[in-house]
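As structure tokens, one chain now follows by itself in the form predicted alone.
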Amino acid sequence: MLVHIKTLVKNAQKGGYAIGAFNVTNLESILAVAQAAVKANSPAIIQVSEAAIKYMGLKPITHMVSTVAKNVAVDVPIALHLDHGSSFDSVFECINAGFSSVHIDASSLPLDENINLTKQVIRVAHAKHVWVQGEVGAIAGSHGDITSKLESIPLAKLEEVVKFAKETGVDTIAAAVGTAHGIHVNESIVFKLLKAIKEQVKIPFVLHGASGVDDAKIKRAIKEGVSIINIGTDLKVAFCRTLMKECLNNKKETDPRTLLKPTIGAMEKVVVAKMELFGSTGKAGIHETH
């Protein structure tokens, strides 16, 4: 069932676990997340990027997620979220489309401009009871990127995170704490910074770029108070590698469904494993509909 993200996050905070926010790129990935949620009896956030919206269209993706949540994940709560919205216009469209949460990512701008744009989004979003995620410190890497090492992984400044949260009134916050989009050997979590942020900023923290971080550090981050963990690259890798294998092993196959179906199972396996790691398995029954 489709619910407001605030319900999932508040329950996660009470229960000491994290909610997985999974980036979807097509129908197969939407089905994989929903089926995994049912299998693990876990809440989940299905999130889409601007690139995914450009690929599928805003209305199709909104209706697909809503329909799958209503018919596949009947008894588990699913929330729909915009990941890394880059402009007021793109965020506004998702608010009107029925998303319960949007991410305005102005982290590449000077702090004062980031604050001003985020406040503009919040005024519109809160009027429609939509949560807003803000970001401080641009997170390195790019979605789906797999390299041995990034040249540098910048960190957010504690005082800027505190100032941003105080002046904007965002509902959730992301900050660069050592992780990166994609999978890289030199990414990690700077726990000293994460802990300092959580001590001064009481709103839910969103960990971006978690695909390349080892399980022990993820578990520690949840203990430090991380409420949402984003996973994107791991799903893309599972999809692409499975599809390439199917195509190579079945060169005469002409039915796309035959080739694509195994990708759903491959991604579902990844999502279930993440839900177990995040501690959300078995927590689907703790919810209220929006």
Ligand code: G3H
The other form holds:
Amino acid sequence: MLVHIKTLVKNAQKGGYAIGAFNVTNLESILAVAQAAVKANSPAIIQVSEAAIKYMGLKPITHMVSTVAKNVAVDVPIALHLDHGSSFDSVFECINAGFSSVHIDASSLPLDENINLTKQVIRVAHAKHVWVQGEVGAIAGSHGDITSKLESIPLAKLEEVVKFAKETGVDTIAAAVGTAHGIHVNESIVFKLLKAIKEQVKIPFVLHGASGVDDAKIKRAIKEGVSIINIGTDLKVAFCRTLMKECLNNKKETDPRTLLKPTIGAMEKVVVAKMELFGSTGKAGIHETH
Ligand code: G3H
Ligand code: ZN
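Alongside the form predicted alone that was just displayed, please also present the structure of the form predicted together with the ligand.
Following is the full complex, with the preceding chain placed first.
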């Protein structure tokens, strides 16, 4: 079923677990997340980037996610979220399309400009009961990059995170705490910073760039109060590796479905394992919040 993200997050906060926010890139990955949610009896966030919207179109992706949520994930809750929206126009379109949550990522701008743009988004989003995620201290790396050790992984400044949360009134907050987009040997979580943010900023924290981070660190981050954990690259890798293998092993195949079907199973397996790690397995029973 398709639900508002706030229902999932409030239940997760009460239950002491985190919700996986999985980046989808095509129908196969949408099906994989929904099937995993059913198998694990777990809530899930399906999130799309602007690149995914450019690839599939906003209406097709919105309808695909909501149809799959209603017809495949019949008894488990799924929320639809925009990941790393870069402009007012882009988040505005997703708000109007029916997303229950949008991320305005103005973290590369000076703090005051980030605050101003985030506040503008909040005004229109909240009028339509849509949640807004803000970001401070741009998260390093890039989605899908598995090739490099990053030269540096900049961290957010605690005082900026506190000021941003207070002045904007965002519903959820992301900040650079040592992880990076993609899979990199030198990414980690700076627990001192995460702990300090959690002590001073009471809204739900979103951990970006979680592919490539040790399971033990993810578990500890959930204990520190992380509510949403973003996974993108792990799904891209599972899809591409499986598809490449299928193509190499079946060079004469002419039915795309024969080659693509195993990718759904491979991504589903990754998502089921993440749900177990995040503690959301078996937590599909939702309690509506208003
Ligand atoms: O916004 C998306 C996530 O932060 C994904 O990061 O590709 O390292 O899993 P990841
Ligand atoms: Zn991210």
